[in-house]
Amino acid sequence: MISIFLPGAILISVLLYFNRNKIVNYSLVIFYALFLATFAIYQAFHQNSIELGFFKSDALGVLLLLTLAVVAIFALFHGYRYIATHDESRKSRGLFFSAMTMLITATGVAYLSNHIAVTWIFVEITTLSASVLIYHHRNTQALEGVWKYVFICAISITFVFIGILFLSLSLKQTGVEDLSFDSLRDNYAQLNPFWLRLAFLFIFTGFTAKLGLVPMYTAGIDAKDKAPAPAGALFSSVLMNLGFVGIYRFYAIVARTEILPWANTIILIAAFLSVFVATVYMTRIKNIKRMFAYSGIEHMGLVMLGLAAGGIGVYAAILHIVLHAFVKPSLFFQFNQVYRVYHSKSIYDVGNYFKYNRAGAIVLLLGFISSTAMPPSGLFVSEFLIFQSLFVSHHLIILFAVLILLTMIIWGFGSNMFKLLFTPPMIINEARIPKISPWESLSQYLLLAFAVYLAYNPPMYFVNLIQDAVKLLPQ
């Protein structure tokens, strides 16, 4: 199916770029959404099948591909609303949807990659397509954002490439040349520990740019702030999941070797620093989109804490990235409506949102509760399991420190959200506020409700996918 989906999706992306007819353009977008959904369902029914020698639809890939399909369809709809409410040229509209479809395609195919070099190639394609979306507004701020993103991602992809070179050196004595993840797991006992340490250090650091983790988290912050909100929703969810896939598949090899305790220490340090950095910024930040972006850094830090703690923490980490991928886009989609009301990202220029868009204000309130993992948020379940794994693995100091930091994040996040929702703005011309249909908030309600459903009443198929993904690690 990849042999059909990949060239088909690339063809649609090219047609979207060259086509200038609005009806044809939106027809192609609808066809792509159906094509993507069909592809994801097909892979779900053909689990563990190998295609083209480099792709394997294992449980982790299928789980994240299904998540991607749901989020991407909503993102394409909000992309349509974004274009419709802005005075976009035909060329700008075509370029926007062309880049969106290419980004979604490259991310989905990378999930299924069973070869580290192939993963590297598709990660690079996501960087290029994301850069087009970040520069969509063609202004100075967008130019600054895209250069920062390209520069940091170029360094990160170079790091991954150097890591692959060290990985091949670790296999030099064995005569094994296959760098597929399956082959590396089968031959883990023959990997040279010295070269493997260096490979892990570079590959882990490289993928932190996509995952949104210290040290390369800054690439994603500017990208989510400068790009249109529907693209920011993809950056803050499915693209971050791509970073997790890259690290998790390589971690599954390292977890079988003697360097596992050392690797866990590296992950714990990066994860804790990520939560710390998110806390520092979220208690001071006044830019609403950047606040949502830093919230993602916090959640990815928690995910990696669960992975390093092991035990139930691995299950919780995978559950957390899926639930986070539904919760965070709902906030970015809603921001689109907030901006249409106030024409500003600054918390100083907004307020009393309940008065101007009640359905949207409830989404923001529910999104705040969900994102901060307060009951009945779905993320409450996965965070509780991550804390349980830290306790069981005797990381008590980290656990208490993280709990204090999360309390500060709730305070900072809550202060800004309640200012937006309830406090009257200093200056506003109410006559110019557009009327926003409650139906435009429907997708956000569905995403938030879906996260709660998967956390508290998960279907057995969903649970089995996570459990099978956990089995990639040694039991």
The other form holds:
Amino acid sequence: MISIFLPGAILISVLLYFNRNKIVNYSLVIFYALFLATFAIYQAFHQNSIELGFFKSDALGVLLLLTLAVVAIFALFHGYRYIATHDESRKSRGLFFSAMTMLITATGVAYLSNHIAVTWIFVEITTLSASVLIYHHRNTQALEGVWKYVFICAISITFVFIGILFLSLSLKQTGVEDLSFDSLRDNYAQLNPFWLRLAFLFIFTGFTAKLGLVPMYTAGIDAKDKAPAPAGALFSSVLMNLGFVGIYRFYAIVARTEILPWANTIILIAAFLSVFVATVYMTRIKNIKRMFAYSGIEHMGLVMLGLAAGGIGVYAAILHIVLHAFVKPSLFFQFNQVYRVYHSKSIYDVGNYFKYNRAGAIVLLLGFISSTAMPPSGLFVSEFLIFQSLFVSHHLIILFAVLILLTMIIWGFGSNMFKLLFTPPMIINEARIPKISPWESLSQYLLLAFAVYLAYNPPMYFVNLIQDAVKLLPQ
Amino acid sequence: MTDILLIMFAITLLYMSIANRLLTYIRLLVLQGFLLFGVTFLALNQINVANLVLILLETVIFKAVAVPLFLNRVIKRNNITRIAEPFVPNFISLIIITLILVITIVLSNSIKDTNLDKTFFVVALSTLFTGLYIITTRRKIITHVMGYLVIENGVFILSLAVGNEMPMLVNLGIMLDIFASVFILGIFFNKIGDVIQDPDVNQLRNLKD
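In place of the form predicted alone, output the structure of the form predicted together with the partner chain.
Complete assembly follows, chain above in first position.
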């Protein structure tokens, strides 16, 4: 099905770019959404089938592809609302949807890639399409955001490539020339540990740009801030998952070799620093959209802590990225409506949101509870399991430090959120506030509820997918 | 013979560390392109001819002609001053690049892998770090791009080290070259020239917390 989906999706993307007619444009987007959903469901029913030699629909790929399909369909709907409320020119509308569909396609196909070089190529395509979205507004700040994003992503993609070269050096004596993940996992015993270490270091560093982890997280923050909110929602959920897939598939090889403890130390350091950086920024940040972006850094830090701790932590890590991919977009989608009310991202210009849009305010409140992992949030379950795995693996100092940092994050996040919801703003012209239909918040409620449902009453199919994905690691 | 070319390549790095004018950087990039052409021609003797011709054409046309010409055009078009404006004195830069070379030589001597051609490894790694160093110590955006091109040259040398076994990786490296450079330079630098009058990184410091 990839042989149909990939050319079809690229064709749709090209048509969207050239088409100037509104009705054709929207029907193409709707058709694409259906096409994506069909593709995801088809892959779910054909698990572990190999297509085109390079793609394999394993459990991890299918799980994240289904997540992508749900989030992407809502993101396309909010993209439509965004374009409709901004009086975009025909050209910029076409370019926006063209880049959105390209980004979604490249992300989805990269999930299923079973070859490290193919993953690399599609990650590069996501950079390209994401930069078009970041530069959507064509002003100096957007230019700065896109310049930093492209430059840092170009360097990190080069790092991944260097990692692949070192990996091939570690295979040089063995005669194995197949760089697919399956073949590498089977031949792990023949890999030269020295080159494998270097390969891990570079590939991990390279993928942190997409995952949003120290050291390469910076570009992603500016990107999520400057891109239109529906695109920001994709960057902070499914695109981060792509970084996770890249690291996880390579980690599955490393986990079989003698360098595993060393690799775990690297991951622990990067993950802890990410939570720390997120705390520092979130306690004093004044830009709401950037605060959401930093919250993503915190969550990815927790995910990687779970992965490095091992045991139940790996299960929790995969559960956490799926749930996070439902929770974070709902905040970004809602932010778009907040911006339409106040025309500002600064915490000083907003407030009393309950008065202007009640349905939306409840979304923000629930989103806050969800993303700080307070019960009944779905993320509570996965975070609890991550902490449990840290406890079991005797990382007590890290555990306590992270718990303290998380408390500070809740304080920082909460003080900004409650200011936005309840305290009146300094200056506001109430006559200019647009009326926003509560229906526009429906998708956010659905996403948040879905995250709760998956955490507390998971269907067997979902649990099996995660357990199969965990089985990529040696038990 | 490859060793001579690679050592000349390492010398261009030292020269780059003390270069003052942007034109010198561009000329050095041209020279590096031609050196890489020679290295590719001599090193990749086991792959099929069509692929070799493709790779050779890429190194010459792309690395030695097209990108430098384009850089030159960008500098003229955006009225960028000719000085590279480093943050650190040239003398210190020279010492740091020398240190980078020495450290990579020491590092490569600690590797017990008989299959590895150490000259490739040393030159590739030191080129990589020199590129990163140039990015961090120069003020203009265009010199950041040049630093990135230097990094790409380093990656290209590294890919040649495994080129005979896995020519696919060399081709991928070329794809990276063309994609990233064309993208960064082409679409983008023109835009920076239009929006920002003075292409200095200080102009790009508005996004922060």
